[in-house]
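Presented below, as C-alpha cells, is a lone chain in the form predicted alone.
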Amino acid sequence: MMTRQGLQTVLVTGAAGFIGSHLVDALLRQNLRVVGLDNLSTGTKSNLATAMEHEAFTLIEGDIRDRETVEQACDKAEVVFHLAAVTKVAESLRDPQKYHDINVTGTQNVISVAVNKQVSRLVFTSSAAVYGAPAKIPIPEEIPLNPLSPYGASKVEGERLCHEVADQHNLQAPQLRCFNVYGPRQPIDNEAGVISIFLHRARQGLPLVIYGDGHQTRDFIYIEDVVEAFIRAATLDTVSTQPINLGTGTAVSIRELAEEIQDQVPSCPIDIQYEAPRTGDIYHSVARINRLQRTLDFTPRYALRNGIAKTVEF
C-alpha cells in the first residue's frame, strides 16, 4: 500500500479496539507517526502491545467528548481516522441516549477539531447497521436507509456529519459501512462478533448455538481487508465522498459457518445446537460491492476459510 506523499502523522480514534489496533499496527508499519485516542472502555491496552514498543506511537487515554483532549490528540495530524464508538445493538435499545452521547456527540466534536486543525481528511468508520432489513440483496449504497437500533441511527447521523463538512469546509470524509468484521483480537462480547464467539466455544467443546434456522446470511470480511480500504481511503490521491460498502460481497449462511469453524477445530468434538430466533435479527445482509472495487480500486483478498484459519492460528 502506497501513502500519499509528505503524510507523516495520523490520528486514530478507538485505537486500542480490535480494529483500530490493527490499524495502528499496519501505519506504523508504513512509518508513519501514529496518534491513538481511546478510553479503553472497551479497547484494551493488551491490543496495543505491539504498537506500545514503537517509538512513533503515542497513546493518548481520554474521551472523544473531550474537546480539550481531542484537540490534544489531533495535533499535527494529517489524516484522522475515527473508529471510536459503542456498538452493541442490544444495549443501544436499552440506553440510546449513550449511543448519541458518544456517536453523534463524540463525532462531531472530532470533525469539529479536524476542521479547526486543518485536517485534509477524516475516515469514518460507520457499520451496515444503517440498512436496517434491506429490501434488496446484496445491498446497494443507495437505497434508503432503515436502521432498526439507536446504534445503527447513531452512525446514520455520523454520517450526515460527514456530508456537512464535506459541502462546507475543505475537509475529505470518505465514510466505510462495514459488514461482519473477524480475526484476531476480535471481542466474545459483543452480538456481531459471531465467529469469535463460535471459536470461542469450539475451542472450549461447547455447542455453538444458532438463532433460528441457520440460514440467515451475513457478509463476513477479514480484519486485513478492512485496514487495507481503511488507508487506502485515507491515501488515495482522491476518494469518494458517497458511503462505501466494505464487506466482501459473498454471502454465507451461519449453518455454513458453523460446519466452517467445526472442520478448523477438529480437536474439538463440537455440536451445532438451534434455538430460537432473537428478536430483531435481521435474516439476510450481504453488501454491493462495486463502489469499493470503483473507488478504492480494491477487491478483498480472504475468502473465509482462509481467515478463519487465520484467526484459529492466532
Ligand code: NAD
The other form holds:
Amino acid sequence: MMTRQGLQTVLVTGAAGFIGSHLVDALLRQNLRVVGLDNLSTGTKSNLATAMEHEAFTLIEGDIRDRETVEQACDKAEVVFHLAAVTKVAESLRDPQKYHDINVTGTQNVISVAVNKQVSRLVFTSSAAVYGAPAKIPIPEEIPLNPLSPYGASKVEGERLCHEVADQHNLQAPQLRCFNVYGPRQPIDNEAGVISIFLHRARQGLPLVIYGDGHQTRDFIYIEDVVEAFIRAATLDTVSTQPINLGTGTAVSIRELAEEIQDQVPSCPIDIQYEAPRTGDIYHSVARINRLQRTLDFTPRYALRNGIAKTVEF
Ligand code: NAD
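Alternate state requested, the form predicted together with this ligand (shown: the form predicted alone):
Full assembly next; the chain just shown is listed first.
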C-alpha cells in the first residue's frame, strides 16, 4: 500500500486492544515506527506479543487522559490512530461519567496534543452506536444521530471534536464508524462480540444462545478489512472530513451466523437456545458503504464465511 511520503512514525492509542493490536502488527509490516499507548484496562500485552519482538515498536503504558503521557507518546508522530476507549454499552448505562471521562475528555486530550505536536492526521474510531435504532436500512451516514447509550453519545461527541479541530487547525481528522468487527483476539466478555462468544461456546460443545428470534441483523466486518481501511484513512493523499461507515454493507441475521458457526465448528451442538430479547438491543443494523468505497476506494474483501474460517483457524 502507498504511504504518504515521509510517513515514518505513528501513534496508536488503544494499541493493546483487539483492533489496536492488529493495526500495530500491520503498521510494523509496513516498516513504520509505531508507538502504542494503552493503560491495559481491557487490552493485554499478549495481544502485542509479535509487536514486542519488533525493535520499531514501543509500548507506553499510560492513560489518554494524562497530558504528559500523551505528549510523550505523540512525540515525532506524524499520524495518530485514536482507538483507546471504553466500549461496553451496558456498562456505559451504569457508569456514564466514566464513558464521558475516557471517551470524550480523553479524546479531547489526544486531539489537543496532536494539534500542539503538529500531527498531520488523526484517525478517530467511531461506532455504529451513534445511530441508535436507525430509521433507514442500510444506514447512510447523513441520517440524524440518535445514540441510545452513553457509549454511543461519547462517540458522537468524539466526532464533533474531530470536526471542530479540522475547522480550526491544520489537523485532518477522519472518523470511521465501525460496525461489528470480529476476528482473532476479540475478547468474549464484551456483549458486542457475538462471534467470539459463539465460537467460544461452540468449541466447548455448548449450545449457542440467541436473545430474541434470531432474525435481527448485523453487519460483521473482519478485522483485516478494518485495518486496511484505517491505514487508507491515514495514508491517502486526501481524506474525507465526513464520518465514514466501516462495514461490509451485507446484513447477516444472528440465526444465519449461528448456522455458519455450526457448519464450521464440528463440536458445536445443533440445538440453538433462544432467550428473551435483551432490552436496548436494536433489531437491524447494516452500513451503507458508498462513502467508504468512494472516499477510501475500498470495499471489504472478507465474506462472513471466510472471516469466520480465519478466526476458527486462529
Ligand atoms: P478493546 O477494549 O479491545 O480496545 C480498547 C483499548 O483501549 C484497550 O486496549 C484498553 O486497554 C485501552 N484503553 C481504554 N481506556 C484507556 C485509557 N483511558 N487510556 C489508555 N488506553 C485505554 O476494544 P476494541 O474492540 O479493540 O475497540 C477499539 C476501538 O474501536 C474503540 O474506540 C471502540 O469504541 C471502537 N469500536 C469497536 C467495535 C468492535 O466491534 N470491536 C465497533 C465499533 C467501534
